[in-house]
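Below you'll find only one chain, the form predicted alone, shown as structure tokens.
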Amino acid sequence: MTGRDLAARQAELVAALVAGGPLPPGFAAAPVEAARRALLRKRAGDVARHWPLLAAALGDAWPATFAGWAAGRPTNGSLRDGWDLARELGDRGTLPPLGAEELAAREAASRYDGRTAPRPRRLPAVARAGGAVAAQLAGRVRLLRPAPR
């Protein structure tokens, strides 16, 4: 096996573990699936550290909600994964109030286009998410209106 072949097999395995790729030949399905689930749990914990209000608001549903969203998606980093999940939940109308407040605060503080890393805003900004309204002025973010409970 050449170095190129090994690299290709490793890439196939990584894709199967973290990006929903097909199981490469020569690997047993059960251990790969167990590793994939463990990596999703670890990833959910990392995202929860960056998005504590979103994770707390979802409570016991957090691991399943995150795993359902993240399965088949490669990670973009914990901060961006949480941001993308919060936006998707908002689009579906299932973003809990605490998560909406956290998302509104993040949207007011930073620009994030869903493709590149978030950048701090330099000008004043107002952001809305799930009924919550947050404002950023001179680098400070304040929640102006909480999300309806």
The other form holds:
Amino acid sequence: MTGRDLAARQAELVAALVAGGPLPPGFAAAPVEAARRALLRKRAGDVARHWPLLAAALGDAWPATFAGWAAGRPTNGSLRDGWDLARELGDRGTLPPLGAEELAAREAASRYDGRTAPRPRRLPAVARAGGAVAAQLAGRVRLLRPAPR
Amino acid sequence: MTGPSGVGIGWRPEIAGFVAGLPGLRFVEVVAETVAPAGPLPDGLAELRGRGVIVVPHGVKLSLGGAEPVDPARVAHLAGVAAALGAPLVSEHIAFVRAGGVEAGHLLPLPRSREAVAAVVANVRRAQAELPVPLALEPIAALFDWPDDELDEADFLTEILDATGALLLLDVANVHANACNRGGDPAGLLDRLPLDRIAYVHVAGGAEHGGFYHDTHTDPVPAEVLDLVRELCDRRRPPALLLERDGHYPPATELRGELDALAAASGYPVVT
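Could you output the structure for the form predicted in complex with its partner chain, given that the previous block was the form predicted alone?
Now the full complex is given, and it begins with the chain already shown.
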């Protein structure tokens, strides 16, 4: 035993796997790295289920796009992970049209501050993302303008 | 308590229609975190309950192996789901999923140490005190070991089960994966586990990537895993076996074929 307690050692391992932390002492590097990559693949699949249009729009580039964004970034749940990624792609100007429409619809339906769980909007709202415009009234969301192709 | 029996399948929204159409099905499992205890049950699950199909809630985020005490709200949720589904038992993993306030998003292995046994046992007892039904514990698949194991896998699991009285949810695909990636003899492990404590068995597919066998639940069940089902049933046939599929859902005929192969390997009636 190293003499340090289990809680601290578990925290080190999680940090190495999802938060860009160093490999904790004594662990074999290759299997832990394989686990880190497998975890990113699994997360990419989970986020794709919550953001099907965003993932579909990126197609073959989805796993690498997601992994590039998510590496070193612990999950906040698949819904928020996809939301944060979509917003970042929007900021970079690389959000594909289908993803922009999905994001606009989500923004119209829910208020998301980027720090806590999204909450359904009670009031009517209009949201824009990447040229797409969506409106929400009484909980129903409609795309008013598709994103330019 | 009448626990699960025969061949079952993991209920997922994407394959709810397929599952509802299985005439011989007697039990399914649902990921506990996807069910709201107070709200309406997901479409399809209530119908299965109405047909008398047993639904077992399967937790994935309790972190029973965490060094910190298990979150009472998560235990209460699992207990509420069990009550809402009239479940005869619930299941969770011998693993941790968060530490230091950071979510791993995955089941992570524990060191096979006395300290880890004590942490799991304490958390399992905390959970058992609040759960209305028995708890079955599932050993996980992992790609790596901790550097300071004091026990082997069989002793580690047996100590936890003996100290808690919990049932065993044995995943033969995990046994196969661990043997591939971490060494050890899978049949030898079966010889040393308390097979009389098995509530039910998980079976899933996986695939080889970069020199490791990944228990993906998105690939077909390999022949080696079905061989292990036969090895297990030769020693002591478990009351129930469940196919887990979590994505890349194949055509219904392929999924039916996997369920039939599970029935053939275990000698239980076909459910398709």
